[in-house]
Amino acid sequence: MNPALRDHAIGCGGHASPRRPRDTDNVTDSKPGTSPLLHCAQALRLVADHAHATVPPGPPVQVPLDAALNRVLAQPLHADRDQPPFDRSTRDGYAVRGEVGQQPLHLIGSIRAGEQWTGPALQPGQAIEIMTGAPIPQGADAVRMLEHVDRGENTVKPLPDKPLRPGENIVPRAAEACAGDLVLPAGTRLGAAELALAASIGAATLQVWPQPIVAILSTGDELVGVADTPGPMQIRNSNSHCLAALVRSNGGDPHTLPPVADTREALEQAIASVRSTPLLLLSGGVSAGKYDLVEEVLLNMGAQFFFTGVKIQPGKPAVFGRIPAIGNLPAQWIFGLPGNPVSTQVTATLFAMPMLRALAGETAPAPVFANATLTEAVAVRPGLTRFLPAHMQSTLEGATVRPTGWQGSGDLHSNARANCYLVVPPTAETLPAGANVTLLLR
């Protein structure tokens, strides 16, 4: 039996996975006429250097606060007043003077969030009932927690062994920010926490950078559309849909072209049709085969390549370059991604998405890595940095990860069972169970 078919049979018969994942990106240490392969860290630094030098295309736009999720601030935000604007209680309890002792305190009133105490200043031996978020009344310098007293009809008695220091359970005025302080710098990607902060300072609308248009082009004679019925030797085009989803989630506006045949003329025409976009993502056609024409066509269009291969698996043939500005056409960043779908997603996550986030205005775009404990041993061939589909499970005690098992860089099923990639260093042959490992999050 053909070894590739035997491995497929193992996968179909159960959850067993080959101990040494096959390297299915068919490329040697360098492709003819191109530069040598870079180490993964070198390629990441090179993309980061170019990303940090980019500027977002187009002027800022104004959007409502609730439409700004995942956009990038073009103008900084400053506090419109002190935060908090008054000394604030952080607990339900009793505003008191931070005196030591167990004598009962006379209860003289109550104050809740949104109210201001209008009674006399608090005196020694007195207490005022207070709710979380309420302003501290004059004369009080601490809040005794509700759970730390015995309450009578008009008195509260501190429980023994519950000392109280002045300032305890109080956030002083302006402890978080003073009026006029910078609270969100330009270049910040707006998530839920950032939008909450913007709302707290009254930013009903925000100046954000426009979403970069990203052209997506999948190549290959074997590709048909998702709604089409593939022939016996054809496959549906999944890469364009994967890339479009990544582009949307990273702040871009995807512009997807139909699949393009493996001919110079078809490639030239398709690339020329999206030449005005700031970023072009191509999948397929970047290996060293007879019909891998992407680099040749891009070179003929004036492209400069910064790397034409990286010592990773999957994704070794990945290409990064730029077509300079010509006439009325702006410069265009280009990533040629290998056609196998897991290779496409890994290389897009590592290299293309940081550049997209830079074009969207983010100041420090980078892939996101994390650490977890490996639950089962992994063995690979050394020499490449490997990114294996894996599933991370996290609890209050920490995170663990296990490989999902795969049949190479075309295995969409394993990739869909994963929620991250296990990073295997190029010098490693095995990672033992229990090892602290690095993950590429997605």
Second form
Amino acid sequence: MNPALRDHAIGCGGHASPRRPRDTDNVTDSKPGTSPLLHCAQALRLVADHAHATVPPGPPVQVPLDAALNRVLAQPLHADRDQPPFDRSTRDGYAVRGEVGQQPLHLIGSIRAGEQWTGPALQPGQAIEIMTGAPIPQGADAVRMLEHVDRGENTVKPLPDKPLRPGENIVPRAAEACAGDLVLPAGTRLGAAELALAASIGAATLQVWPQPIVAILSTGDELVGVADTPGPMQIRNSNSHCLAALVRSNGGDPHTLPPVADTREALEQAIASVRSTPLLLLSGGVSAGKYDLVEEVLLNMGAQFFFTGVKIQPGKPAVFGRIPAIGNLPAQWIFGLPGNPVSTQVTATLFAMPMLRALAGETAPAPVFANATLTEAVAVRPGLTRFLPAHMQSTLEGATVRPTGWQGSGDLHSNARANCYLVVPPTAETLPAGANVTLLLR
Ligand code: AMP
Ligand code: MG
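Can I get the form predicted together with adenosine monophosphate as well, since the one above is the form predicted on its own?
Complete assembly follows, chain above in first position.
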């Protein structure tokens, strides 16, 4: 850094216009003529309300089970039969009857998973060797674990200190689901557990929602593409790549435009070129500077805004709006995300991704928060909910978190050392080491 600048680095006003909050502003309410800044919780609720009323932009498609990972179910799935379909042993051991005491039991046979016991019903004083997953033979009502007997040639003797209650080590037929029960509602995002359940009921193909196309448009005269050589004062466009990655991992299909110059004409043309997509993510140009024209251009194109600033740091100038449906063009949801890379990722994670997930068909999508113990004290900025790049370490005993330290919301390095954001509440007086804190997961 130029040493002459060091003393002036913080608090230089630049060309701030009174129109919009700046990403680095202290907390003030919005300037005259703009809508008030929302609290973070209010902004989250607003997005959730709109997301709730949103429907996916196209008809469902049919895909093979294994291709449905991370897709969203468009049909409810029902159990094709009782689950389990028979009274099932959960242990390797001996099927027995009732409370059998310590008398040696006479072994009358053996049954493995996939078989059915065809011999006579089990009587008191008898035992049948049984494997995990095998059906309980008629007459038996408990399974004694292999480890809880002394095995003889044709007998098993229960160990003295291992009482056995009727029903133990058996999952009764239909205990998990009855034939016809709803097992996965439409709107479920399909992960490994959901696909396993779908497989168990014979769903070889699944109806899922199409992946919404999401237009990504980074604005800024200073931006060049990742493969270009930047001039001395230019920077590479990293936000488009961050947003495309977020879109992909949240079930969307990113459609990235080349960076757009900070002129009304260029912005209008670029936005108009992707007007047919259901969701538009813009980065940059929503702050208070002279060349921050995104909001003005959107307004002239008929957009309505639900918020134009949120009491968060980073990401305060974030904008959420919609261009209403017109003719055969459907409504388009719009998020104007502040251009600083950490601001972009935080606001996309908080606000834009839940809307994308709703468009992808998910029911009640929301950002994911967790808890951890803070390892070092953190500065609080009353009035602003802060989202600081942080590293969470989790063990069997629980999770701890430490901020990765940053040079502000442009610090991609700190952001990449982080694996979550530490949420510093606006009301906290102090956040000392040892505090139980909230994390925004990413
Ligand atoms: P803005 O929100 O347009 O005022 O930009 C705020 C800061 O983020 C400026 O330092 C920009 O150079 C930087 N920035 C804006 N867009 C991008 C982008 N696509 N990739 C990386 N940095 C950006
Ligand atoms: Mg800019």
